[in-house]
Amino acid sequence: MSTQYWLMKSEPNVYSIDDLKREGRTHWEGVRNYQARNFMRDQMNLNDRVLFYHSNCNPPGIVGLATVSKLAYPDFFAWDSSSPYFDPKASPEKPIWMMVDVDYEAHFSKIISLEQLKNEAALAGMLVAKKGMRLSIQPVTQAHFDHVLEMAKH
């Protein structure tokens, strides 16, 4: 299998980038969007590359990369009816949810911003970019990430 690329977003002071790297590996739990929980379910592979995203702050962009380290399993915390994922209709025999591991693999030295990521010509077409895109996570092309690792050198 070849390497594919997403963007998974993360609000900061849920789980962010620096508690990545703390831990090492987390498992991607909470989506609740038919979309993302099947890209996780039916196309995410191990040692897939991610472009952490931190979400719902000022500035919102890339803030790092991290490793999908795990295949998508069922995300447990959509039975535990104390968690904030809890769904009443997901259960251990119809789990209905997934979630993927994902191992830390680096900071930027600085956030490249969602306007930044607007703004580059090279990035056209990439769906964190288009108006209206809430997806939590979503494919990205292998131009683009590279792209991306490249603005975050400078």
The other form holds:
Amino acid sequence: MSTQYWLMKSEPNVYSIDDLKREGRTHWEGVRNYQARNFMRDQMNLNDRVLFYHSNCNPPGIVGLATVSKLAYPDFFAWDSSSPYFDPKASPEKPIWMMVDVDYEAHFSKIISLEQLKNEAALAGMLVAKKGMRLSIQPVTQAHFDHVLEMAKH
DNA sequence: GCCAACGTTGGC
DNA sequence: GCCAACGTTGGC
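Beyond the form predicted on its own, can we have the form predicted together with the DNA?
The next block holds the full complex; its first chain is the one shown before.
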């Protein structure tokens, strides 16, 4: 299976790329959207590459790279009643929600802001730049991924 | 803090 | 199964 490319959003005041660098690996818990879950469950493969995106901050944008290091498995925070991600409908027998593990790869030397992404002709059609796009896990084409890497060099 | 966009829930 | 009401996301 060839490498696939993704963009994953995190609010830096909840979990930032600095947190991921310090920990090396994290489980991507708390996804409570079926489409995003299905991407993780049905399509993500080991070593898929991830653009790490900081949302709900100023400025929002892509701050670095990560890789998928464990295939989807039940998000056990869903049945932990003390977790902010608790879902009373989920249980170990019926997990509902899934997560993958993600490894730190690199920081970009500086953030590639959402504004830059929107202004970049080569990234036309990239989901993250679309108005009203709230999906927290998005597929990225190889061409767009490669172009983001190029932008990160400059 | 506002609010547009979107997803989910639940009454009917 | 429609759709209004509600909750959430996330840019601004």
